[in-house]
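One chain is shown next in structure tokens, namely the form predicted on its own.
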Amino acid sequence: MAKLTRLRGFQDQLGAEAEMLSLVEARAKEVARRYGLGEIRIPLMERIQLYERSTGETSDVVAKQMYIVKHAQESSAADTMVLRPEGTPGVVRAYIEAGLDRSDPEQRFFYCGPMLRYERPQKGRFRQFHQFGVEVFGRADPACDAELLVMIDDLRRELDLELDFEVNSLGCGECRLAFREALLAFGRAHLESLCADCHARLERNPLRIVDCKTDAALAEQAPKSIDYLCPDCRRHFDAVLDLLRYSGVAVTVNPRIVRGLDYYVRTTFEVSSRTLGAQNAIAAGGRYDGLVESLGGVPVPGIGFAIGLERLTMAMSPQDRHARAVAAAAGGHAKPPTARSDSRQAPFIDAAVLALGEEALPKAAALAREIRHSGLAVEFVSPARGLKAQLRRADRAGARFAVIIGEDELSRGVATLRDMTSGAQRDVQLEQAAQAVSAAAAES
């Protein structure tokens, strides 16, 4: 009898390797908790139309990489199902189906689980792989874009990794249209130099020229999206970069990051490791403000990212992977568990940070990060709102405390610490605000 072996492109994870993956997943979930994210679980199988309408028919994911599931009793095109190749479309579908786009648009989710794509197996690329992802709905402000990159940087620090952060902006629909026309003209002018794939998709999706690995040298000469940004999109992108610099996250602007999926607008980003060789991307994501509406919901902005967990573990040194896995298997921790990892219903928000005015924004963002580093769960409320609206959001999120920083507080070097239950508030020195929140949380 022939020996049964695993399918090509799939892998078994045994012992220390499985423990390491579980440890990294646990770390990611703990960071998500500190950012006030709630867990969402979505099906492994969806209708093919979900990805055709979101990811895009010209994307490699839809055109080449999906596993199609057929059943003898369900043979119509409408019944065609696929194993999920990515998480975002499924989360958006669930968000709309639950009616949240209409009843409670601002939502913060994380998910974790296997994805399946038919790709050529190689180091760092498997046909079944695990992703940890984050999706935030109802936030269009640049502070939210920057916050997600800061979150990835916090996970990087937790795992003691050296990673490279690259960002770009595709602009809004109008910017993207102008950029698309410029790329189309460029592609037609260099048609003989394009690879077969770019030939086939040039007219339908010329943005794919920019991120094509085969035509990488030619792509360096192609038009750049940041040269076609309208004033609003330019201000949005500059604000993202300023907040990242203030938060201590080193980023490089890379005009070639356009992402291979149709739904991205404005901020896009990739995070990579120099230790992984050709398949060095660890995390990627961006803003998709039109996706909810395109899938049948109301116009709600969105942004998210996904991390490849196998690649994240591969970025660690073999010695570090072994030490952490042994500690996890023995019931220990590579680092002490953070505060408040209790059995309260998630998401549980210890504090909401409120910024009033542009001058307060960097200080508030930095303070939110500092409080999270003490192990507390924090939501950095959208600064696009006024004080009353921000306080309503803090109350809706279940925050025990609100930390308010405005022009008046900045001029006095303080922050206002408000107890959301009693309404009592007091001034605390801005430099000691994080400690004051931690002490108040411990006393309550």
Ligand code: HAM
The other form holds:
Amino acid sequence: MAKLTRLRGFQDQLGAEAEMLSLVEARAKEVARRYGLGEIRIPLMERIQLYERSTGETSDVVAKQMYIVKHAQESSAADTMVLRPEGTPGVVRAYIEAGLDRSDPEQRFFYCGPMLRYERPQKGRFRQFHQFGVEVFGRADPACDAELLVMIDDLRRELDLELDFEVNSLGCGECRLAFREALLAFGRAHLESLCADCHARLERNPLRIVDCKTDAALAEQAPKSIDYLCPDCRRHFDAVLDLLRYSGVAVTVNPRIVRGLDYYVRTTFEVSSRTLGAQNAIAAGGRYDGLVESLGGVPVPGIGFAIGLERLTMAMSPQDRHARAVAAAAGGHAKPPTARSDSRQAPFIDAAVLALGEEALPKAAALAREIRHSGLAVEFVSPARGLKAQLRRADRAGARFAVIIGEDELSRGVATLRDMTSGAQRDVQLEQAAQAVSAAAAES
Ligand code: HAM
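Same protein, different form: I have the form predicted on its own, so give me the form predicted together with the ligand.
Shown next: the complete complex, the earlier chain at its head.
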């Protein structure tokens, strides 16, 4: 029988890898909480029209990367459903559907979860990946734009990463008219050099020329949106840059950050890591002031970004990743023993409880539970094996201490507390064994 394997571009995350994703997600949520954001959960599947009308029909995401879902009992074309390739359109739809654009327009949301895009898989690029996203509604002021970048910088600091921040302004609908004309003229003048994609969508979406990856040299010469900003957009952009300077977030203006999704106006940005290779964008976003209205709401400005969580963890050094996963695995209690630096999947734990013989079982099980109640991570090692095999398992599980209860210990009313790094052992009173483990864990 053919072996069942995961789909190309899809990943399993086991042990430390999964812990790592949970950890960065938790950190991002904590930072979001400090910025007054509330959680929003949206469906994994939406109508295709939602993305056609927001992300844009000429965007790669909609034109090439959608996973269309077929119902077993055939649904109508009007109901064509797709797996979400990004979170922004769904959040905007939910915001409008809840009537918030009318009743209480200023809203600040974060969300987290898998997104699906049929892309060519490579390092850092998957067909299913996880985003941590932020969407803020009802704020048109530049302080909001700057604040979102500062928020990403706060997360960057928490995770101790070096990242590059690049910003641009695409201008509003007004300045876009002149910019679009200039791009069209440029595109028509270089028709023969355009890649097949840019050629095909030149008339409908000339913006794509600017971030074309096929001919970077040509893209470099293309007109730049910042040269076409109206006075209001120029002021807005300058204010964003001033605020960022004031906040100590180093940013570079990069006119090629036009983004591949259609809804952006004014500020756009990308945050990247130099350690990742070609797929180096860790976070990206921008303003989408017309989107709520174009999806049927009243005109409310919006701005947001999304972080790719897999890429964020990939940007951390392997040692750091492992150490943090370990700490996260035990709710911050377990520390990785410095003596060992293997890359096993299992998280480290504080203590392993070993029972030798039938009689010791209930006492050992109760002790394991009691130690857990004090907040430590404990494995009750399978008692089906002898002492040596159980100790090997405790070591394999990364336990800092082993607590052993056998016949001899029972008869003396004690447990043996073994330091797994040094091998030192001592008796502790059975009644006080949980406290003794806690105290030892706190000391080490
Ligand atoms: P995006 O640039 O398409 O923007 O994706 C944001 C981030 O998701 C990227 O910078 C990257 O870290 C990650 N990402 C995207 N595609 C992949 C992939 N195939 N594999 C791994 N990671 C990936 C958006 O999705 C917008 N919704 C962001 C936004 C929110 N704009 C306003 N609000």
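Note that this is a predicted model, so its numbers are computed, not measured. Numbering follows the first chain given and starts at 1. Note that the rigid core is defined as the largest set of C-alphas that superpose within 1.5 Å between two forms.
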Subject >> Residue shift check between these two forms, rigid core fit, residue 435 Cα at least 2 Å >> reply: yes
Subject >> Displaced residue check between these two forms: residue 384, CA, 2 Å or over, core reference >> reply: yes
**OP:** Look at residue 156 and decide if its Cα position differs by 2 Å or more between these two forms after superposing on the rigid core.
**Re:** no
